[in-house]
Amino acid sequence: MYNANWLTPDHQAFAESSNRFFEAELLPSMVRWRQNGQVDREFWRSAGAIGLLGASAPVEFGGSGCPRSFDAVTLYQQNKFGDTSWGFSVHNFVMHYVAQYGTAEQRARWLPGLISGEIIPAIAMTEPGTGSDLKAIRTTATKCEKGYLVNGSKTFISNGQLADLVCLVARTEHTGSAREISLIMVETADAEGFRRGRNLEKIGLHGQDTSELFFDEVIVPADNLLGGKPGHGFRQLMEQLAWERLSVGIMALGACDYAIDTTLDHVQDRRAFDKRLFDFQNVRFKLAEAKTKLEVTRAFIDQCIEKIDAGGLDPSTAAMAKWWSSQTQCEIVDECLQLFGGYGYMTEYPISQLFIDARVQKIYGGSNEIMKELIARSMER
């Protein structure tokens, strides 16, 4: 783990523990996950057992009660190992939704399983044709005698094939305003009418199950409305987006560190025209540029992590972090792949996986075009 002002001895110890776990459990599994199109359930339970899943969860439910910077350590370390399969980020988002907005009964019901890894969650926001426009969603949750009758479909849902608990964004009213949106927690094992579509084929993130989800007359108990009051979903989503967008930046940071490290190994080992690739001025200059971009990004992300722990990361700064870091990630990984030459285009080389996985960072969590719009709005006088 690198040095930063927000890192304490406890963070360092946590990083060392997660590092050992990833070396023992994650590295040997990455190829298999990409072949199978999903992560093993046992890995989730193992991650829960050593405290990775509940680092920032309340102590009374089995968590460690630490600030979100501990989750930042996990996000960074995972990507520093070159992995994009394990859906920790989505799990972390759902856990925070439940911890912050759930009723006492809901937190007692779901947090222990989320912390242990027995419950794998997903967030179902995106629908065909809606993209980043959450106000345009068509999935409905209509009040009925047994709770809510849910109808609709979602797509591009990470952890979709494995999810035991789906945080579903749905309309509970039809007023035409954001206040008609609610978050409904769907327990998939008991949800008649719920079905998973295919595990979607993507150009990258091959080890992460990404699915279509369908809700056909699904009855969900009224007790599964997050927070117990309808119409608060849009506010709940907006309040958590700063952390979600910063998470993209943290993942980008880890991926860039891994890209530069693996490229340095290659250019110092491989020779051409009787000298190392690293001895060519162009190679040295390209890596110098990449390292500088990375360190500028790291300084900004570190500032944002300090702000998230202090409760002061505003939406426009989070949008800047998401846009800048994902753009920089794509630039750095592309330059690194170029330095591998033809080998960089071969899937057996990790740099090729980094390249195809990086591209979606500019899309999910709100596209980078949306991020620029949010930043521009904050500049108006």
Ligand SMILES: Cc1cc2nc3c(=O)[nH]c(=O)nc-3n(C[C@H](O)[C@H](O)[C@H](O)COP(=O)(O)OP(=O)(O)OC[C@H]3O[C@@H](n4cnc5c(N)ncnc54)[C@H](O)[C@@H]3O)c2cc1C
Contents of the next structure:
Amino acid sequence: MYNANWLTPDHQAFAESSNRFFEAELLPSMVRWRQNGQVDREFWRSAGAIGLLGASAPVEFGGSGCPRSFDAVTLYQQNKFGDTSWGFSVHNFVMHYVAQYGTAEQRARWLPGLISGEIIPAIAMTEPGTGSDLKAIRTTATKCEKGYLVNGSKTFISNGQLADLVCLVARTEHTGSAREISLIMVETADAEGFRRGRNLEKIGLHGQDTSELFFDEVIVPADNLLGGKPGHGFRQLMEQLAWERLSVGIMALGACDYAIDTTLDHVQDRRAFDKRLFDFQNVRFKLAEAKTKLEVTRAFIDQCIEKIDAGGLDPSTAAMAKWWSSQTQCEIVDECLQLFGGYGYMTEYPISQLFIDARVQKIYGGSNEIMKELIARSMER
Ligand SMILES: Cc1cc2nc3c(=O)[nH]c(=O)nc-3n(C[C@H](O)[C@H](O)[C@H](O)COP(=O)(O)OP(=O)(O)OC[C@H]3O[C@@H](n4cnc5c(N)ncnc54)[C@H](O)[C@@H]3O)c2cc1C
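What would the structure be for the form predicted in complex with the named molecule, rather than the form predicted alone?
And the full complex, kicking off with our chain again.
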């Protein structure tokens, strides 16, 4: 873990233990996950057992009750190890939805399993017909005698093949207003009419299952409406988005640190024209630029982490963190790959993986264009 003002001795101890865990359990699994197109369930349970999944979850349900900066440590380190398969970030978002908005009964029902890794969650907002324009979703949850009757389809859903609990964004009224959007927790094991589609083939993130999900007359008990009152889903989503966007920035830092490290190894080892690559001025300047961009980004992300712990990260600052860090990540990994020459294009070199995995950071979590729109909106007089 790198040094930052927000890192306390407790964070350091947590970082050391997660580091040991990643070395022992994540590193040896990464190739297999990419081949299988998904992570092993067993890994989720192991992560739960050492306290990674519940670091910021309430103590009464088995969590550690720490601030979100502890989750920042996990996100950073996972990416520093070069992993993009394990859907920890999505798990973390859903856990916070349940912890923050769930009724007492819902928190008691789902948090222990989320914290232990028994329950793998997903969040399903995006639909084939709409992504950026979330208010235009068409999936419906209509009140019926047994609860809600859910109809619709979702796509690009991370953890979609494995998910036991889907936090589904659906319309509970049909007037076209954002106030009719609700979060419905679908327990997939008991959901007749629920179907997983393909594990979608992607240009990167090969070990992360990203899926279509179909809901055909699925009956969901009324008790599964998050928070118990319909029409609060849009507000709930908006309140959590700052953290979700900052998470993209934290992942970018981990990936960039790894990219620069592995590139430094390569350019100091490889020789051309009787010199190390690192002895050419262009190589030195490219790495100096990459390092500078990374450190400037890190300073901003660290500020945002402090703000999120203090409860004050506003949406436009989070949007800046998301677009800037993902853009910077793509620039850094591209420059680093170039310094590998042909080897950078070979999949056995981690830099090639970092390159293809970086691209989606500019798209998901709200595209970078939407981020700029949000920032511009906050500047309007
Ligand atoms: C690997 C992966 C994992 C994902 N995981 C999840 C998940 O777990 N859950 C989930 O719900 N979704 C997930 N998504 C979906 C992701 O959040 C959406 O792809 C993203 O929000 C963009 O939506 P879209 O694909 O429909 O693109 P569109 O909304 O169709 O946008 C297409 C282009 O138009 C631009 N655009 C749209 N509106 C505007 C505007 N107002 N101003 C300027 N430009 C605009 C966009 O920036 C983009 O460049 C995932 C996507 C990927 C690729």
